[in-house]
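The data below hold one chain only, encoded as structure tokens and taken in the form predicted alone.
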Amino acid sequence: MKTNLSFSTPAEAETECLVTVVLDRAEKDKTEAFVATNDKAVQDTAAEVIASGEATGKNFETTLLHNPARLKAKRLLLVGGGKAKQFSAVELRKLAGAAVRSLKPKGVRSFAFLAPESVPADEAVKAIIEGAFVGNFDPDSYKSDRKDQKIEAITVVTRGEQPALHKAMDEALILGESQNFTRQLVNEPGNRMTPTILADHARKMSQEVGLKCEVYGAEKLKELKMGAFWGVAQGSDEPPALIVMRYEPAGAPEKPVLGLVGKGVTFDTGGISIKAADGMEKMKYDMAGGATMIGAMRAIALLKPKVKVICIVCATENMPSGKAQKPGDIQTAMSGKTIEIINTDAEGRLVLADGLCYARQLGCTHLIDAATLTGAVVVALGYTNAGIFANDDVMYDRFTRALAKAGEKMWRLPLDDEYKEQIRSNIADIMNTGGRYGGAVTAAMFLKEFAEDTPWLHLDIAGTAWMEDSKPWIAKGPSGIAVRSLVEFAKSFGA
């Protein structure tokens, strides 16, 4: 999708559809529905429909107006944003999708937004393009029948200093392209994104924008004592890979180093521990920490900010097998620490592990991991927040403050040393699992005995990597969580 900016009045802009958003004023007793311009033209033109009570401002409300008589635009549509008093560029982000997928079933092929004047010029902009790319992307990729109805081209109207708002839009150019290529990675079925095929797109990507990319495979585990992630790979006939992918700027500092770990689980059956054949089909999506790590990594090598950043992703299929682990297993992770095997289904800790070891072998000084690990942290903050654990506050509070710019939502649960005594073995270490209550708790627990005194972030993306349903401004399917917060994060050390 093309980006541009219009810095010419909305009156004047000649598009197939120019869009503006529609607020709701309290005023005592009652609310007002307003466009949120101070242009003249539009104003009057929405003025009768607004009037009418047909357009009322409520959330991802979409009203389209036919040839307005006083615009050159062939179409204008309202988008209700909600309460004007809540409003910021977090809604703005969504409302950019919502107007994607409002047009595109309607043949419209570009169209121009209009930037809403409370927020500021820059946030509007780089919001308005991210949410656009985000309402772009569907997942029918192996439709027969699919029908291409993509938006080519977005232009935002707005005013300000324009190579302050063309740095903006070159900077969500960049986002969004990644945050979609992530969610197209984990989109593809277990069949066409193997270990394998998975390591050969980022090692494209890596080609592509200027990173270090190596691919390892089994016999290179077994030479770093892998134990933990050869103990999941080795069901599988398909071999596992281990994706190393460095961003190195000239003029960085030596450190600090930040070290993105990614569970790669292309396929998960749960080994022996079988899962319900119910919804398995989706289990395609367990890779989902992996692929947002390498899309983080192609937006940051990119965006070039002055900071050294080494990623590894861990990819293997989790399989049944007379090859695979059992339960009862003990497994010696990189560390040297023993894991007796209770569940085989719980494997993505077993390989985040090992990533975490190797990342603080290569040097890395600051840890983030991603993956969909848990069912019970979907259990605890269904659908809406990911989890996230550290064992840093100051970490921590940095990566919040990413998260507040990229517009994402994530819920800090405990790592009390309590939850430690679930996942005490009687044989080995640690067990792989610490039972039904507090899992997502002792998850994470088991992966910070692998991250030892690095500051570290565990991000649990189980119930927010895939939509379960359909939004006004997201399709069903992958959504590219953390992407923009990570690449946030990284400028945060770099800028």
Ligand code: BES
Contents of the next structure:
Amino acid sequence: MKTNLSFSTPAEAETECLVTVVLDRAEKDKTEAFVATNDKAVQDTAAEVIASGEATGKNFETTLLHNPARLKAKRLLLVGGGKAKQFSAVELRKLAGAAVRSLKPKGVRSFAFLAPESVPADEAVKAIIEGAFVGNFDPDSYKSDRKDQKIEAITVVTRGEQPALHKAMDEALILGESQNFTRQLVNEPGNRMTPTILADHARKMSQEVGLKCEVYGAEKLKELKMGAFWGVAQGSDEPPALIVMRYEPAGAPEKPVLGLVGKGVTFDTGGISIKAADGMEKMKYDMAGGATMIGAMRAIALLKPKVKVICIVCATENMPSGKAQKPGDIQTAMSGKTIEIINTDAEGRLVLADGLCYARQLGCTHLIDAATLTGAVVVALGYTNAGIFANDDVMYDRFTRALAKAGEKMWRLPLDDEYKEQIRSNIADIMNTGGRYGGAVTAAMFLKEFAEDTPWLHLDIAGTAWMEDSKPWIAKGPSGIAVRSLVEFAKSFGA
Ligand code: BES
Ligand code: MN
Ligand code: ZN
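For comparison with the form predicted alone, would you give the structure of this protein in the form predicted together with the named molecule?
Full complex below, order starting with the chain above.
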């Protein structure tokens, strides 16, 4: 999708469709809708349909007018943005996605979005473009009768300082494309997204954006003594891939070195502790954490913050076979810790244990992992908030600022020492499951053992990496959660 800015008056915008936000400034139960612009021509054009009560400002309500007399645009689309008092860039991002999704099936291929004046212009430009990219993605690539209905170009009609707004636009484009790159990877089924194929995508993208990328196989896992990662990989006929990507810009300080570690389980059958058949097809998205990190690296390489970043993706299938690890087996992780395997379906923490350890060995001073780690985080937080865990409050605070910028939601869960009891083993240093209760926490406690004293965040995206239903602003399927926040976080160390 091409992106443009226009600084002309809205009435002059020659476009297939001009989109404007309608807000509700109601007190109590009386609604009073108004268009979120000071432009007289747009106000006048919308006046009748608002007065009739058809356009109310209700969230995601869309009203389309053809041939608006006072505008050069062929159509005017009103999108409801809810209560004026609560309206911010977060809502605006979604509205841009909703505008895209409402115009696509109508045959509109390009449109202009009028930035509402109540949001600072640079934030508005960024939110509108990011949201439009989110809305423009559809996961139907394997339908033979697929109609490509993508929006080809968006123009943001805005006012203000041109260089700053162009910078905001360029950043948003990179973020939007990178998030969709992640979503494309996550959308692929297990037979078309093996560890090897995932690594090929990482390598190809790295070449395009100028990242160093190395891909290692089973030999390297053994050489590094990654017994936890290999314990999972040994059961599959598909070779594992240890993907290492490096962003080392000239002029970046020696420290910090940010380490992004992703779970890249390209299909999770559960292994010998095999999952029930019902819904197992969804386990193709168990590499979402890895794809998230790869997408974030793409954006980082293009946005060029002055900070070193190393990305490690531990890619493997989790399969039952004659070679597969068994419950009761004991594996020695790269760090030297011994792990009693209670349930082979708790494989994500095993591959991440060695990924985190390797990141520390490579000199990372700050670690973040992303993983579709537990069903328990879905029980705890549903599909709205990802789970976030931290062993360092300063790093957590910095990340919450990145989340706010990106408009993403995560909720912090605890890591008290008491939980460690649940993963104590009789025979080894640690068990890979912690019983029925607090499953998201005990999984995180397991990882914490491998982050050791390095500041670390763990993002459990099991409930948020895949949209169970479509929403007005986003299709059902892979969401690309966390990509934008991770990039904002990296940028916070030196834009
Ligand atoms: N990949 C799953 C977690 C998952 C669940 C992701 C639902 C996406 C949606 C993970 O490997 C897993 O199987 N976890 C087990 C852990 C249990 C055996 C301790 C789980 O959550 O049931
Ligand atoms: Mn599993
Ligand atoms: Zn898994």
